[in-house]
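Listed next as structure tokens is one chain, alone, in the form predicted alone.
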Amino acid sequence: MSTKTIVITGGTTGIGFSCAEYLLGLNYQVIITGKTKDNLDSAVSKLGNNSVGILSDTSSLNDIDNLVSQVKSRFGKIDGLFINAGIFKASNFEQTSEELFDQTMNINFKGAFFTIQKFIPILKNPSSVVLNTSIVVFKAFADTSVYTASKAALESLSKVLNIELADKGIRVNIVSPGVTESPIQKKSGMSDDAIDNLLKHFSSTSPIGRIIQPTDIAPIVEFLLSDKSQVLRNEKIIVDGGTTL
């Protein structure tokens, strides 16, 4: 089997990094993106051979253009794209600022939208696009209004893309993680106590008796990127340990 080449946006930590590590273990060629050089260099150093890091800010269309150009120059075409880059910052609806709204939408939705659009010319036929959304789309959580809206918008886009891109052999599917232990909580503005309480709550209420880890999500993403999922379109795989049953 020939080696598949996959791009993962936001691959320096958490889910993105774990997916890159898992794919590399199965002989994929992996390109990850990151916003800061130090984090990117550190991740690539840990991932080792067959990994490439490209500095790119998902909220910048110029950076996305540069990313596609570099990938095309080095690899020609790619087999898959994991739209993983995203942010979450907790904010009560009444206190949400325009700045936070724009920042969240620019990364989680606008950046994702144009990353897919700009990669279309170098996606093979067949190829796979996987969107990383969240259980917040169908289960309400306080202080997540903008984040929830951004992920719901991404899921709605998937339906249209599967129709419009069908003749190019591009399929789009979704992985929907539950609360996952990753650096996203530290970056959210939540206190350490709030994070601990959140993780303990979901550990104690989950049928599997623990919190979801990024390594739990990686095999699901690999399945959606692989030839094993060629007949799937707009499928959403919920990876939450059963907490939303």
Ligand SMILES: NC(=O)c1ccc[n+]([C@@H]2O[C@H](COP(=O)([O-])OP(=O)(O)OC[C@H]3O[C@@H](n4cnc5c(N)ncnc54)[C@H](OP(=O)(O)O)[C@@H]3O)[C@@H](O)[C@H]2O)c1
Second form
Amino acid sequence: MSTKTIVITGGTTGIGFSCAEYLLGLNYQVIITGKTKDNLDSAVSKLGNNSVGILSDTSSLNDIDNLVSQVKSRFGKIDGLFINAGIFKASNFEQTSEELFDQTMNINFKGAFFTIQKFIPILKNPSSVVLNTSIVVFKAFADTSVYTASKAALESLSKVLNIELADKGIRVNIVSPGVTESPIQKKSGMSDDAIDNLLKHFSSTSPIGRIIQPTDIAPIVEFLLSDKSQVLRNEKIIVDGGTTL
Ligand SMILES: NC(=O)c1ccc[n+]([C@@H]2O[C@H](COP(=O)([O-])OP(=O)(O)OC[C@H]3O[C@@H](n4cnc5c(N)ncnc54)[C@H](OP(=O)(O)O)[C@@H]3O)[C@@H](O)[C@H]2O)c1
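Which structure goes with the form predicted together with the ligand, now that we have seen the form predicted alone?
Whole complex next, starting from this chain.
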């Protein structure tokens, strides 16, 4: 059982929520963030008394500063950070607007970049940062250009941080999920039929014969946050049931 304190960005639904639930079950202290108050309140009430929710838009540097200062005043230093907040909106390359480009990059990459930077003073030595990227970084999917670029940028950051932050005892590793059933699909702008087809396709073509669930990701993230992975650096664990083999 652990007494580690972990911050999960975007812990209100889907993968982040499942990780929070899993970590709480192992006695971690968990702080989740989200941008939508209703989702945050509902997540905290489901997670129970040991969870803490802090409203924070990861694309706002001001919000990140407030998040760090609230975490610092309540918990002091933390043991780990799961950089999970993210969005995906399906969009053909030729139709991708500047607005969607900025929104995606600001949440998935800029937010991640500055969240890690601003948490450095309160990350313990040693501590673990886990980045949630995606199989899109190495397997091309149509209508994902800016999303793919945001996740590739995030992966590229991991190498540099492992060098620059080594003397602070901070390690960075990556979880790379395949298509995972979560609220992200409904928010993507895809029709219900398109979502249904996507999930069916990935279930039927996967060696495990089903779609990945957020609960499949949680133990992997826990491993990367825990001392069990203390010598790993820039390791990427692909959690896709073998669909990209
Ligand atoms: N599902 C997949 O197939 C899949 C595959 C590979 C990687 N991923 C990655 O996994 C991560 C989690 O996605 P998910 O599938 O679990 O989807 P999800 O259920 O939609 O979760 C997204 C989380 O990010 C939060 N978020 C979004 N914008 C935010 C912002 N501006 N500031 C703070 N929090 C924000 C959401 O909070 P609100 O409730 O406030 O919106 C929510 O908690 C994402 O980074 C996604 O790219 C997902």
